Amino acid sequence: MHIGLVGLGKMGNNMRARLEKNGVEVTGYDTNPAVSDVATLADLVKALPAPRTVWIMVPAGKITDAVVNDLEGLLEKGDLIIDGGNSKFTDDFRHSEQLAAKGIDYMDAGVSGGVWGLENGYGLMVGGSEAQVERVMPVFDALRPEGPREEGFVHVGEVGAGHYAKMVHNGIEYALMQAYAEGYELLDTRKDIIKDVTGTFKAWQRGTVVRSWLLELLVRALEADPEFQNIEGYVQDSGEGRWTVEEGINNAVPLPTISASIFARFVSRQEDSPAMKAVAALRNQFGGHAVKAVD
């Protein structure tokens, strides 16, 4: 199988690596003339056989829709084109739409696996018809984890689906990340009774109950730098741990966890709460409390 793939970043370039690896032929398109293959988008198009399939691995927003607006012009009734990154699961509906004019097929494919997919496999989830699904399994076995298929691939559901269950996905790591953070520094705190923190993380990799590849990423961390010398507390993020806390208050559904874990990245970027700030001064007012004065 030959398919193109547009946007050659760390992940995009490394699921070229692995497509390539397991026997599918990668065209590759990218701003970068240092690791494309082509120089145009329409370049890419000329070079790929006929039903094309072009695989989307480019930031969401206004570079993704950039990106199929131009394939728009250049793909052909029949053709197929994958957004893999991490789009809003709403732009799908619009893509979808937008491309069915033309008789150009769409689907979504949510991708976890990060800089280490290209040695692991990538866990996949796709949103589509199920004609498309088949007519491309191998690209998705060539990218999934070796083992059971079920296991790192599945079919959500229809256009939409696979970006949806991947922004879920993407919520629950905000929180799993948060309470092994929390964990940690309360571990690094209590030192007096403490005396291995990393050693500590280390012995929960295996029989306990919170062991998982997050864990084992956080060991290797801490082994790197066991105090976070070298990094700054500030933490960004994606926009998926947003999207994922509207869709429960949209549909009622409490997500308080989830909900907290963004709520702590957002404290991270502020050098000194305003908020803080507010409830010193009214602790000072209703009881006479102290409050730290400005140096």
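In place of the form predicted alone, the structure of the form predicted in complex with another copy of the chain is requested.
So it's only the chain below, everything else dropped.
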């Protein structure tokens, strides 16, 4: 099999390496000529056998939109675009409709695994037609982890379903991370009792109910910097957590831990909290409680 891959950043580059290692031929395109196999997107399309398969691995939103637009002008009826980025599922609906007008097929693939995917394989959640999923299965098999296919790959449903599943995956991920982090803070706070915080997390890796890959990563991080002295408690978010809460709200599904973990990230990025200024001001108003004046 021979596919095109648009976007050779941290993720795309690793994925190309894994694909090639596992026998899939890849022609890669990136705006950075230093890593690109071809000069232009048109050249990429020309290099591929029909029906063409182009996997997009660029930032969600406008950049993905632009690549889809460009490919729409270059691809032919029967070709296939797979969006493997972190797009919102509603973007898939839009892209799919746009491309269908020209007979170009569309598929969305949620990809999990981060920088470890090259070595471990990528967990894949795919949305699209049965026929196309069958056709590009060699690509999925090359990317996914070893072991039974159904433990690292799922055809979730029609277009959009892959990114929907990935969105929920990431929403869960946010709350899992927050859960370990809360436990860490409590253990760290009671170092009068807990003499070995890192050792405690380390000892949870086998046999316990909380063992997980994230726990193993936390152990790695603690072993590298046991007090997190070189890291600030400032946490970005990349969209999926927000969309998960939005979907919870839209569908009347209560998501207390997932929303709490997003809000914790929002707070982590604030220099000072307007809300807590208001609370401090209120306490001062009714109780004459001292406030901390801004210096």
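Residue numbers count along the first chain shown, from 1. Fair warning: this is a prediction, and the values are worked out from it, not measured in the lab. We call the rigid core the largest set of C-alpha positions that still match within 1.5 Å between the two forms.
- Relative to the superposed core, Lys10 undergoes a Cα shift smaller than 2 Å between the two forms.
- Core-aligned CA deviation for Gly23 between the two forms: less than 2 Å.
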